[in-house]
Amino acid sequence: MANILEAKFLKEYCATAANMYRLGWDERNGGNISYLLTEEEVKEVLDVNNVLRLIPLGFDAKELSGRYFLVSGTGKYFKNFVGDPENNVGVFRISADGQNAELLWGYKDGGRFTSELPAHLMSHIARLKADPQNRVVMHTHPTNLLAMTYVHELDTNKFTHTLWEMNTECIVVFPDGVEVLPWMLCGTNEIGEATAEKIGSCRTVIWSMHGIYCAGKDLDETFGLVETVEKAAQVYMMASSVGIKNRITEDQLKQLAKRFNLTYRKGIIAE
(Lines of atoms letter the chains of each structure in order from A and count residues from 1; the text may use other names and numbers.)
(Lines give C-alpha, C1' and ligand atoms only; values in the text may rest on other atoms or scores of the structure.)
(Ligands and ions follow the chains in the order given, each with its own letter.)
Protein backbone atom coordinates (compact mmCIF):
# COMPACT_ATOMS: atom_id res chain seq x y z
CA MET A 1 0.00 0.00 0.00
CA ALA A 2 1.35 3.42 -0.96
CA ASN A 3 1.98 6.21 1.56
CA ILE A 4 -0.92 8.66 1.63
CA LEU A 5 1.55 11.52 2.10
CA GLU A 6 2.75 10.77 -1.44
CA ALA A 7 -0.76 10.61 -2.91
CA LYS A 8 -1.26 13.01 -5.80
CA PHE A 9 -4.67 14.10 -4.54
CA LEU A 10 -3.30 15.05 -1.10
CA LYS A 11 -0.27 16.91 -2.46
CA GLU A 12 -2.41 18.88 -4.91
CA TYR A 13 -4.99 19.63 -2.20
CA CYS A 14 -2.36 20.98 0.22
CA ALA A 15 -0.62 23.00 -2.50
CA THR A 16 -3.93 24.57 -3.54
CA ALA A 17 -4.71 25.52 0.06
CA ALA A 18 -1.26 27.08 0.48
CA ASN A 19 -1.75 29.11 -2.69
CA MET A 20 -5.14 30.35 -1.52
CA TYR A 21 -3.57 31.45 1.77
CA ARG A 22 -0.74 33.18 -0.10
CA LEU A 23 -3.27 35.15 -2.14
CA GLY A 24 -4.92 36.40 1.04
CA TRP A 25 -8.21 34.61 0.39
CA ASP A 26 -8.08 32.51 3.55
CA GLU A 27 -6.92 34.57 6.48
CA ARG A 28 -6.26 32.79 9.78
CA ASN A 29 -8.43 29.64 9.67
CA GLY A 30 -10.89 31.04 7.13
CA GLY A 31 -12.07 28.92 4.21
CA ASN A 32 -12.51 25.20 3.61
CA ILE A 33 -12.23 22.69 0.78
CA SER A 34 -13.95 19.34 0.27
CA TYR A 35 -12.79 16.86 -2.35
CA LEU A 36 -14.86 13.82 -3.32
CA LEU A 37 -12.42 10.92 -3.76
CA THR A 38 -12.99 7.67 -5.59
CA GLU A 39 -12.82 4.43 -3.66
CA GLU A 40 -9.92 3.37 -5.88
CA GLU A 41 -7.90 6.47 -4.93
CA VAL A 42 -8.48 5.85 -1.24
CA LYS A 43 -7.74 2.11 -1.34
CA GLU A 44 -4.35 2.78 -2.90
CA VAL A 45 -3.21 4.54 0.29
CA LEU A 46 -5.54 3.54 3.13
CA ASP A 47 -7.17 0.46 4.64
CA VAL A 48 -10.85 1.34 4.17
CA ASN A 49 -11.83 -1.20 6.84
CA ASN A 50 -9.81 0.57 9.52
CA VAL A 51 -12.18 3.22 10.87
CA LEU A 52 -10.35 5.33 13.46
CA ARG A 53 -13.45 6.98 14.93
CA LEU A 54 -16.94 8.15 14.12
CA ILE A 55 -17.68 11.88 13.92
CA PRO A 56 -21.38 12.88 13.90
CA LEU A 57 -22.32 14.95 10.84
CA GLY A 58 -25.23 16.83 12.39
CA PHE A 59 -27.53 16.23 9.44
CA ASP A 60 -28.71 13.42 7.17
CA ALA A 61 -26.20 12.78 4.38
CA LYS A 62 -27.59 9.42 3.35
CA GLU A 63 -27.50 10.42 -0.32
CA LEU A 64 -23.72 10.33 -0.01
CA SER A 65 -23.40 7.15 2.05
CA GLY A 66 -20.33 5.14 1.12
CA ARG A 67 -18.65 8.15 -0.51
CA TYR A 68 -15.15 9.24 0.46
CA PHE A 69 -14.08 12.83 1.14
CA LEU A 70 -10.91 14.76 1.84
CA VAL A 71 -11.91 17.76 3.97
CA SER A 72 -10.09 20.53 5.81
CA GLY A 73 -10.32 20.57 9.59
CA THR A 74 -12.10 23.10 11.74
CA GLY A 75 -9.89 25.86 13.11
CA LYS A 76 -7.01 24.92 10.82
CA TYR A 77 -4.80 27.35 8.90
CA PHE A 78 -4.37 26.71 5.17
CA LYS A 79 -0.70 27.70 5.42
CA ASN A 80 -0.01 24.64 7.58
CA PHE A 81 -1.48 21.98 5.30
CA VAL A 82 1.71 21.31 3.33
CA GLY A 83 3.91 20.86 6.40
CA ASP A 84 1.47 18.90 8.56
CA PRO A 85 -1.44 17.46 6.58
CA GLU A 86 -2.27 14.71 9.07
CA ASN A 87 -3.30 17.19 11.77
CA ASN A 88 -5.00 19.67 9.45
CA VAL A 89 -7.09 17.59 7.04
CA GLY A 90 -8.92 14.28 7.11
CA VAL A 91 -10.19 11.50 4.87
CA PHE A 92 -13.49 9.94 5.83
CA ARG A 93 -16.38 7.90 4.45
CA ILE A 94 -20.04 8.77 4.95
CA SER A 95 -21.65 6.01 7.01
CA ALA A 96 -24.41 3.80 5.62
CA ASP A 97 -27.07 5.63 7.62
CA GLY A 98 -25.72 9.03 6.56
CA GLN A 99 -25.32 10.23 10.12
CA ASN A 100 -21.57 9.94 10.69
CA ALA A 101 -18.18 10.47 9.11
CA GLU A 102 -16.10 7.30 9.40
CA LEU A 103 -12.60 8.72 9.84
CA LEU A 104 -9.93 6.77 7.96
CA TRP A 105 -7.02 9.19 8.25
CA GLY A 106 -6.16 12.65 9.56
CA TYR A 107 -7.46 14.99 12.28
CA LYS A 108 -4.70 13.33 14.29
CA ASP A 109 -4.82 15.88 17.09
CA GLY A 110 -8.42 14.89 17.88
CA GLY A 111 -9.96 17.53 15.62
CA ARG A 112 -12.81 17.23 13.20
CA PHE A 113 -14.00 18.49 9.84
CA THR A 114 -14.86 22.13 9.12
CA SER A 115 -17.99 23.57 10.67
CA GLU A 116 -19.13 24.34 7.12
CA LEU A 117 -19.34 20.62 6.26
CA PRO A 118 -23.17 20.64 6.00
CA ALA A 119 -22.97 23.32 3.29
CA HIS A 120 -20.24 21.35 1.52
CA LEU A 121 -22.02 18.00 1.53
CA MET A 122 -25.37 19.53 0.57
CA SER A 123 -23.58 21.28 -2.29
CA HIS A 124 -21.95 18.02 -3.38
CA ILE A 125 -25.36 16.34 -3.47
CA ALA A 126 -26.73 19.14 -5.64
CA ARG A 127 -23.72 19.28 -7.99
CA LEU A 128 -23.54 15.51 -8.51
CA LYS A 129 -27.12 15.62 -9.74
CA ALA A 130 -26.25 18.44 -12.14
CA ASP A 131 -22.86 17.06 -13.22
CA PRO A 132 -21.50 13.73 -11.87
CA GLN A 133 -17.96 14.86 -12.71
CA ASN A 134 -18.03 17.68 -10.14
CA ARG A 135 -15.89 16.53 -7.22
CA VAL A 136 -14.67 19.71 -5.52
CA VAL A 137 -16.45 22.34 -3.43
CA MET A 138 -14.33 25.31 -2.38
CA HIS A 139 -15.22 28.04 0.11
CA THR A 140 -12.94 31.03 0.43
CA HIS A 141 -12.90 34.78 1.16
CA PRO A 142 -11.50 36.62 -1.91
CA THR A 143 -10.78 40.18 -0.86
CA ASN A 144 -12.15 42.15 -3.82
CA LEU A 145 -15.25 40.02 -4.21
CA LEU A 146 -15.96 40.46 -0.52
CA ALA A 147 -15.56 44.24 -0.90
CA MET A 148 -17.83 44.23 -3.94
CA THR A 149 -20.71 42.82 -1.88
CA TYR A 150 -20.59 46.01 0.23
CA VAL A 151 -20.92 48.43 -2.68
CA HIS A 152 -22.85 46.58 -5.40
CA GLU A 153 -26.55 45.80 -5.46
CA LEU A 154 -27.03 42.25 -4.17
CA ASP A 155 -29.08 41.08 -7.13
CA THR A 156 -28.02 37.88 -8.86
CA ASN A 157 -28.62 39.08 -12.43
CA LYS A 158 -27.10 42.53 -11.92
CA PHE A 159 -24.10 41.13 -10.06
CA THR A 160 -23.46 38.59 -12.83
CA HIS A 161 -23.85 41.27 -15.52
CA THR A 162 -21.27 43.50 -13.83
CA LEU A 163 -18.75 40.67 -13.47
CA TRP A 164 -19.18 39.65 -17.13
CA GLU A 165 -18.48 43.27 -18.15
CA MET A 166 -15.19 43.43 -16.29
CA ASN A 167 -13.11 40.92 -18.22
CA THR A 168 -13.45 39.30 -21.63
CA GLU A 169 -12.92 35.79 -20.27
CA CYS A 170 -15.63 35.98 -17.60
CA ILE A 171 -18.64 34.88 -19.66
CA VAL A 172 -16.43 32.13 -21.11
CA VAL A 173 -15.33 30.79 -17.70
CA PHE A 174 -18.65 31.12 -15.90
CA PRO A 175 -21.46 31.33 -18.49
CA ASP A 176 -23.80 30.03 -15.78
CA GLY A 177 -23.23 33.30 -13.93
CA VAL A 178 -23.21 33.67 -10.17
CA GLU A 179 -25.86 33.42 -7.48
CA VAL A 180 -25.91 35.93 -4.62
CA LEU A 181 -27.18 35.10 -1.14
CA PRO A 182 -27.87 37.74 1.51
CA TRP A 183 -25.84 37.61 4.71
CA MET A 184 -26.67 34.45 6.63
CA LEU A 185 -25.28 32.86 9.78
CA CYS A 186 -22.38 30.61 8.77
CA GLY A 187 -21.91 27.02 9.91
CA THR A 188 -25.63 26.26 9.92
CA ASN A 189 -27.79 23.83 7.99
CA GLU A 190 -29.86 26.81 6.84
CA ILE A 191 -27.03 28.43 4.90
CA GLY A 192 -26.10 25.00 3.59
CA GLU A 193 -29.60 24.43 2.27
CA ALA A 194 -29.73 27.89 0.68
CA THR A 195 -26.34 27.34 -0.98
CA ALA A 196 -27.25 23.87 -2.25
CA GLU A 197 -30.47 25.20 -3.76
CA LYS A 198 -28.46 27.69 -5.83
CA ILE A 199 -25.38 25.64 -6.65
CA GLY A 200 -27.41 22.93 -8.34
CA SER A 201 -27.80 25.14 -11.41
CA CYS A 202 -24.87 27.54 -10.94
CA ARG A 203 -21.34 26.61 -9.90
CA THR A 204 -20.69 29.90 -8.09
CA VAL A 205 -22.59 31.12 -5.02
CA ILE A 206 -21.60 34.36 -3.32
CA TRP A 207 -22.15 34.71 0.40
CA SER A 208 -22.63 38.44 0.88
CA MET A 209 -20.21 40.05 3.34
CA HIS A 210 -18.48 36.68 3.75
CA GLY A 211 -17.07 34.94 0.68
CA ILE A 212 -17.77 32.51 -2.13
CA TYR A 213 -18.68 28.87 -2.75
CA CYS A 214 -17.55 27.31 -6.02
CA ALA A 215 -17.81 23.79 -7.45
CA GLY A 216 -15.87 22.06 -10.19
CA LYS A 217 -14.60 18.78 -11.54
CA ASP A 218 -11.14 19.12 -9.96
CA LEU A 219 -9.04 21.45 -7.83
CA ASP A 220 -7.60 23.37 -10.78
CA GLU A 221 -10.96 24.08 -12.38
CA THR A 222 -12.55 25.15 -9.10
CA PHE A 223 -9.60 27.33 -8.10
CA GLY A 224 -9.61 28.88 -11.58
CA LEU A 225 -13.30 29.70 -11.24
CA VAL A 226 -12.72 31.53 -7.95
CA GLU A 227 -9.67 33.24 -9.47
CA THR A 228 -11.63 34.53 -12.47
CA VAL A 229 -14.54 35.85 -10.40
CA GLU A 230 -12.12 37.53 -7.99
CA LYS A 231 -10.17 39.16 -10.85
CA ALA A 232 -13.39 40.62 -12.25
CA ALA A 233 -14.32 41.92 -8.82
CA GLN A 234 -10.86 43.48 -8.47
CA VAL A 235 -11.20 45.27 -11.81
CA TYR A 236 -14.65 46.50 -10.79
CA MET A 237 -13.44 47.84 -7.43
CA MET A 238 -10.44 49.58 -9.02
CA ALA A 239 -12.38 51.04 -11.94
CA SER A 240 -15.48 52.10 -10.01
CA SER A 241 -13.37 54.02 -7.51
CA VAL A 242 -12.35 56.46 -10.25
CA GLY A 243 -15.45 56.17 -12.45
CA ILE A 244 -16.18 53.56 -15.12
CA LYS A 245 -16.27 55.06 -18.61
CA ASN A 246 -16.00 51.90 -20.75
CA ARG A 247 -17.58 48.49 -20.47
CA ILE A 248 -17.87 45.28 -22.46
CA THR A 249 -21.25 45.77 -24.11
CA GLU A 250 -24.07 43.26 -24.30
CA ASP A 251 -23.52 42.97 -28.04
CA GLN A 252 -19.88 42.12 -27.39
CA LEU A 253 -20.89 39.55 -24.78
CA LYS A 254 -23.13 37.94 -27.39
CA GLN A 255 -20.23 37.91 -29.83
CA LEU A 256 -18.16 36.07 -27.23
CA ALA A 257 -20.95 33.57 -26.63
CA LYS A 258 -21.20 32.88 -30.36
CA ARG A 259 -17.43 32.64 -30.79
CA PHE A 260 -17.05 30.10 -27.97
CA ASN A 261 -20.39 28.34 -28.58
CA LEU A 262 -21.60 29.15 -25.06
CA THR A 263 -24.94 28.41 -23.52
CA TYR A 264 -25.05 31.32 -21.12
CA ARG A 265 -27.49 32.08 -18.37
CA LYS A 266 -30.68 33.67 -19.60
CA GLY A 267 -32.02 36.87 -18.10
CA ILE A 268 -28.61 38.54 -17.75
CA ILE A 269 -28.30 39.95 -21.27
CA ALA A 270 -31.23 41.51 -23.11
CA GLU A 271 -32.26 39.28 -26.02
The other form holds:
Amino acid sequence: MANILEAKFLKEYCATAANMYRLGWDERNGGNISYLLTEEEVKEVLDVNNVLRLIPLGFDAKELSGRYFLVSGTGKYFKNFVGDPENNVGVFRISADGQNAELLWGYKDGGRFTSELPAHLMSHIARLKADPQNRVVMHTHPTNLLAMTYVHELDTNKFTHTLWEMNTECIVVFPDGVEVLPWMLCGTNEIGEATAEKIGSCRTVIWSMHGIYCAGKDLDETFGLVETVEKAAQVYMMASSVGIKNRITEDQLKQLAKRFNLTYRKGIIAE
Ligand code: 13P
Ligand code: ZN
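Please could you give me the other form, the form predicted together with ligand 13P, since above is the form predicted on its own?
Expanding to the full complex; the earlier chain stays at the top.
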Protein backbone atom coordinates (compact mmCIF):
# COMPACT_ATOMS: atom_id res chain seq x y z
CA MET A 1 0.00 0.00 0.00
CA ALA A 2 1.31 3.47 -0.89
CA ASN A 3 2.26 5.92 1.85
CA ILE A 4 -0.54 8.41 2.51
CA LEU A 5 2.05 11.13 3.13
CA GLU A 6 2.94 10.81 -0.57
CA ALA A 7 -0.70 10.90 -1.76
CA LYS A 8 -1.37 13.65 -4.28
CA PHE A 9 -4.62 14.63 -2.55
CA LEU A 10 -2.91 15.12 0.81
CA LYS A 11 0.08 17.01 -0.59
CA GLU A 12 -2.13 19.33 -2.59
CA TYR A 13 -4.42 19.89 0.39
CA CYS A 14 -1.55 20.84 2.71
CA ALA A 15 0.05 23.05 0.06
CA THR A 16 -3.27 24.88 -0.42
CA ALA A 17 -3.59 25.48 3.34
CA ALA A 18 0.00 26.79 3.45
CA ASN A 19 -0.76 29.15 0.61
CA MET A 20 -3.89 30.44 2.35
CA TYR A 21 -1.90 30.99 5.54
CA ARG A 22 0.80 32.83 3.58
CA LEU A 23 -1.85 35.21 2.24
CA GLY A 24 -2.89 36.08 5.78
CA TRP A 25 -6.36 34.62 5.46
CA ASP A 26 -5.98 32.00 8.19
CA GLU A 27 -4.72 33.51 11.41
CA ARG A 28 -4.16 31.03 14.25
CA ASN A 29 -6.69 28.20 13.66
CA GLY A 30 -8.87 30.30 11.35
CA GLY A 31 -10.38 28.48 8.40
CA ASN A 32 -11.15 24.88 7.52
CA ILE A 33 -11.23 22.79 4.33
CA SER A 34 -13.18 19.65 3.46
CA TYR A 35 -12.24 17.54 0.45
CA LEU A 36 -14.47 14.74 -0.82
CA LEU A 37 -12.23 11.79 -1.73
CA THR A 38 -13.05 8.85 -3.98
CA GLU A 39 -12.93 5.34 -2.50
CA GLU A 40 -10.20 4.47 -5.02
CA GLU A 41 -8.01 7.34 -3.81
CA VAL A 42 -8.45 6.27 -0.20
CA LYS A 43 -7.93 2.54 -0.86
CA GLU A 44 -4.57 3.25 -2.47
CA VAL A 45 -3.19 4.51 0.84
CA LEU A 46 -5.45 3.25 3.66
CA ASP A 47 -7.15 0.05 4.81
CA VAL A 48 -10.78 1.19 4.69
CA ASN A 49 -11.79 -1.65 7.06
CA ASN A 50 -9.54 -0.35 9.80
CA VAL A 51 -11.67 2.24 11.61
CA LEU A 52 -9.57 3.89 14.33
CA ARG A 53 -12.47 5.49 16.19
CA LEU A 54 -15.99 6.82 15.75
CA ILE A 55 -16.60 10.54 16.16
CA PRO A 56 -20.25 11.61 16.52
CA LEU A 57 -21.28 14.20 13.92
CA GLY A 58 -24.05 15.84 15.93
CA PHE A 59 -26.39 16.00 12.93
CA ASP A 60 -27.80 13.66 10.32
CA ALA A 61 -25.47 13.23 7.32
CA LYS A 62 -27.17 10.13 5.88
CA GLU A 63 -27.11 11.63 2.40
CA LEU A 64 -23.33 11.29 2.54
CA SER A 65 -23.10 7.84 4.11
CA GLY A 66 -20.19 5.84 2.72
CA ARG A 67 -18.47 8.97 1.41
CA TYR A 68 -14.87 9.74 2.33
CA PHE A 69 -13.59 13.15 3.40
CA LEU A 70 -10.28 14.78 4.19
CA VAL A 71 -11.03 17.50 6.76
CA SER A 72 -8.91 19.88 8.84
CA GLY A 73 -8.91 19.42 12.61
CA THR A 74 -10.53 21.85 15.02
CA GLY A 75 -8.10 24.25 16.65
CA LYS A 76 -5.37 23.39 14.15
CA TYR A 77 -3.19 25.96 12.40
CA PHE A 78 -3.04 25.95 8.57
CA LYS A 79 0.65 26.83 8.73
CA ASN A 80 1.39 23.47 10.40
CA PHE A 81 -0.36 21.11 7.96
CA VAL A 82 2.61 20.61 5.62
CA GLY A 83 5.02 19.66 8.40
CA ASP A 84 2.68 17.43 10.43
CA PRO A 85 -0.46 16.38 8.55
CA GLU A 86 -1.26 13.38 10.76
CA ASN A 87 -1.89 15.55 13.83
CA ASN A 88 -3.65 18.36 12.00
CA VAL A 89 -6.00 16.74 9.50
CA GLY A 90 -8.03 13.53 9.26
CA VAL A 91 -9.56 11.15 6.74
CA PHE A 92 -12.92 9.64 7.64
CA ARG A 93 -15.96 7.92 6.14
CA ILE A 94 -19.54 8.86 7.00
CA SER A 95 -21.16 5.86 8.75
CA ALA A 96 -24.06 4.00 7.17
CA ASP A 97 -26.55 5.59 9.59
CA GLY A 98 -25.14 9.08 8.89
CA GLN A 99 -24.49 9.77 12.59
CA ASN A 100 -20.72 9.27 12.89
CA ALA A 101 -17.40 9.91 11.24
CA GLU A 102 -15.43 6.66 10.97
CA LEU A 103 -11.87 7.87 11.39
CA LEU A 104 -9.38 6.07 9.13
CA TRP A 105 -6.32 8.27 9.57
CA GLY A 106 -5.18 11.45 11.28
CA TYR A 107 -6.32 13.56 14.28
CA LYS A 108 -3.50 11.57 15.89
CA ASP A 109 -3.34 13.56 19.09
CA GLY A 110 -6.95 12.61 19.87
CA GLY A 111 -8.37 15.63 18.06
CA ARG A 112 -11.42 15.84 15.87
CA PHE A 113 -12.73 17.52 12.76
CA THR A 114 -13.38 21.25 12.49
CA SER A 115 -16.16 22.80 14.55
CA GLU A 116 -17.60 23.96 11.21
CA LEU A 117 -18.26 20.42 9.97
CA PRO A 118 -22.06 20.97 9.86
CA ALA A 119 -21.61 23.84 7.37
CA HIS A 120 -19.13 21.77 5.36
CA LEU A 121 -21.13 18.56 5.08
CA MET A 122 -24.46 20.33 4.58
CA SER A 123 -22.78 22.39 1.84
CA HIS A 124 -21.40 19.23 0.18
CA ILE A 125 -24.91 17.76 0.14
CA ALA A 126 -26.29 20.93 -1.48
CA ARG A 127 -23.44 21.27 -3.98
CA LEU A 128 -23.50 17.62 -5.07
CA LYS A 129 -27.15 18.06 -6.00
CA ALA A 130 -26.24 21.11 -8.11
CA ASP A 131 -22.99 19.68 -9.49
CA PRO A 132 -21.98 16.02 -8.99
CA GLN A 133 -18.37 17.05 -9.72
CA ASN A 134 -18.13 19.26 -6.61
CA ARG A 135 -15.47 17.99 -4.19
CA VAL A 136 -14.22 20.92 -2.13
CA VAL A 137 -15.72 23.26 0.46
CA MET A 138 -13.36 25.91 1.77
CA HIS A 139 -13.86 28.31 4.68
CA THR A 140 -11.39 31.10 5.38
CA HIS A 141 -11.10 34.66 6.75
CA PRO A 142 -9.76 36.81 3.87
CA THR A 143 -8.75 40.17 5.31
CA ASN A 144 -10.16 42.60 2.76
CA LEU A 145 -13.41 40.75 2.34
CA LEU A 146 -13.83 40.77 6.09
CA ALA A 147 -13.13 44.51 6.14
CA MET A 148 -15.64 45.06 3.35
CA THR A 149 -18.42 43.46 5.43
CA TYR A 150 -17.86 46.26 7.99
CA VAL A 151 -18.28 49.11 5.50
CA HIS A 152 -20.54 47.84 2.70
CA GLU A 153 -24.26 47.25 2.84
CA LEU A 154 -24.87 43.58 3.63
CA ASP A 155 -27.19 42.97 0.73
CA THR A 156 -26.51 40.06 -1.64
CA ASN A 157 -27.36 41.96 -4.84
CA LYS A 158 -25.53 45.17 -3.90
CA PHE A 159 -22.49 43.29 -2.61
CA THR A 160 -22.30 41.22 -5.82
CA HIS A 161 -22.70 44.35 -7.95
CA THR A 162 -19.83 46.09 -6.16
CA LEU A 163 -17.52 43.07 -6.43
CA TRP A 164 -18.27 42.62 -10.14
CA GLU A 165 -17.29 46.27 -10.66
CA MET A 166 -13.91 45.92 -8.95
CA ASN A 167 -12.14 43.77 -11.50
CA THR A 168 -13.02 43.00 -15.11
CA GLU A 169 -12.59 39.24 -14.54
CA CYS A 170 -15.00 39.01 -11.59
CA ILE A 171 -18.22 38.39 -13.49
CA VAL A 172 -16.37 35.75 -15.52
CA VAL A 173 -15.06 33.89 -12.45
CA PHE A 174 -18.20 34.15 -10.33
CA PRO A 175 -21.19 34.80 -12.63
CA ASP A 176 -23.32 33.22 -9.90
CA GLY A 177 -22.41 36.19 -7.67
CA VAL A 178 -22.04 36.00 -3.90
CA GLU A 179 -24.61 35.39 -1.19
CA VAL A 180 -24.29 37.47 1.97
CA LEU A 181 -25.44 36.02 5.28
CA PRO A 182 -25.84 38.25 8.33
CA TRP A 183 -23.61 37.63 11.34
CA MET A 184 -24.54 34.28 12.84
CA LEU A 185 -23.07 32.13 15.58
CA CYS A 186 -20.37 29.99 14.01
CA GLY A 187 -19.93 26.24 14.51
CA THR A 188 -23.68 25.62 14.76
CA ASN A 189 -26.08 23.52 12.71
CA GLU A 190 -28.07 26.74 12.11
CA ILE A 191 -25.25 28.54 10.28
CA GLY A 192 -24.61 25.26 8.43
CA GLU A 193 -28.21 25.09 7.26
CA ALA A 194 -28.22 28.77 6.24
CA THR A 195 -24.99 28.32 4.28
CA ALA A 196 -26.13 25.12 2.57
CA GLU A 197 -29.42 26.73 1.57
CA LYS A 198 -27.49 29.37 -0.40
CA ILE A 199 -24.46 27.46 -1.67
CA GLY A 200 -26.48 25.09 -3.86
CA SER A 201 -27.16 27.88 -6.34
CA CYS A 202 -24.25 30.21 -5.52
CA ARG A 203 -20.74 28.84 -4.91
CA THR A 204 -19.69 31.79 -2.73
CA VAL A 205 -21.35 32.52 0.61
CA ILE A 206 -20.08 35.39 2.74
CA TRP A 207 -20.39 35.20 6.49
CA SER A 208 -20.60 38.85 7.55
CA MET A 209 -17.92 39.93 10.02
CA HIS A 210 -16.39 36.43 9.82
CA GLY A 211 -15.29 35.12 6.44
CA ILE A 212 -16.25 33.19 3.35
CA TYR A 213 -17.40 29.75 2.19
CA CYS A 214 -16.58 28.67 -1.35
CA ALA A 215 -17.22 25.40 -3.17
CA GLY A 216 -15.64 23.89 -6.24
CA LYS A 217 -14.66 20.76 -8.10
CA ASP A 218 -11.04 20.81 -6.97
CA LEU A 219 -8.73 22.64 -4.58
CA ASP A 220 -7.29 24.97 -7.23
CA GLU A 221 -10.66 26.06 -8.55
CA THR A 222 -12.04 26.70 -5.08
CA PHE A 223 -8.93 28.55 -3.95
CA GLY A 224 -9.09 30.60 -7.15
CA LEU A 225 -12.65 31.58 -6.40
CA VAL A 226 -11.78 32.82 -2.91
CA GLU A 227 -8.72 34.59 -4.32
CA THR A 228 -10.75 36.42 -6.96
CA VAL A 229 -13.44 37.57 -4.49
CA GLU A 230 -10.76 38.67 -2.02
CA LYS A 231 -8.85 40.60 -4.71
CA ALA A 232 -12.02 42.45 -5.69
CA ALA A 233 -12.66 43.27 -2.02
CA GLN A 234 -9.08 44.54 -1.73
CA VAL A 235 -9.54 46.84 -4.72
CA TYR A 236 -12.80 48.06 -3.19
CA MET A 237 -11.17 48.80 0.17
CA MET A 238 -8.26 50.62 -1.48
CA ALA A 239 -10.30 52.55 -4.03
CA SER A 240 -13.23 53.46 -1.76
CA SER A 241 -10.93 54.85 0.92
CA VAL A 242 -9.47 57.29 -1.62
CA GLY A 243 -12.74 57.89 -3.48
CA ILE A 244 -14.08 55.92 -6.45
CA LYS A 245 -14.18 58.01 -9.64
CA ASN A 246 -14.41 55.35 -12.36
CA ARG A 247 -16.54 52.24 -12.65
CA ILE A 248 -17.08 49.23 -14.88
CA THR A 249 -20.54 50.05 -16.18
CA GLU A 250 -23.50 47.70 -16.40
CA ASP A 251 -23.22 47.87 -20.18
CA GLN A 252 -19.60 46.74 -19.93
CA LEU A 253 -20.61 43.88 -17.61
CA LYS A 254 -23.12 42.84 -20.27
CA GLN A 255 -20.40 42.97 -22.94
CA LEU A 256 -18.33 40.61 -20.80
CA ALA A 257 -21.28 38.28 -20.32
CA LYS A 258 -21.78 38.16 -24.08
CA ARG A 259 -18.10 37.72 -24.89
CA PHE A 260 -17.69 34.85 -22.38
CA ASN A 261 -21.14 33.39 -22.96
CA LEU A 262 -22.01 33.70 -19.27
CA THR A 263 -25.20 32.70 -17.56
CA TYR A 264 -24.96 35.34 -14.87
CA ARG A 265 -27.06 35.91 -11.79
CA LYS A 266 -30.25 37.85 -12.41
CA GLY A 267 -31.28 40.85 -10.34
CA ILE A 268 -27.80 42.38 -10.11
CA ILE A 269 -27.68 44.51 -13.24
CA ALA A 270 -30.60 46.07 -15.11
CA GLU A 271 -31.78 43.89 -18.01
P1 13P B 1 -11.90 25.30 13.70
O2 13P B 1 -10.56 25.47 14.36
O3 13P B 1 -12.86 24.50 14.56
O4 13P B 1 -11.75 24.72 12.31
O5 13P B 1 -12.57 26.73 13.56
C6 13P B 1 -11.94 27.75 12.84
C7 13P B 1 -12.90 28.71 12.26
O8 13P B 1 -12.58 29.38 11.31
C9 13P B 1 -14.25 28.82 12.85
O10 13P B 1 -15.12 29.51 12.01
ZN1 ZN C 1 -14.10 30.88 10.63
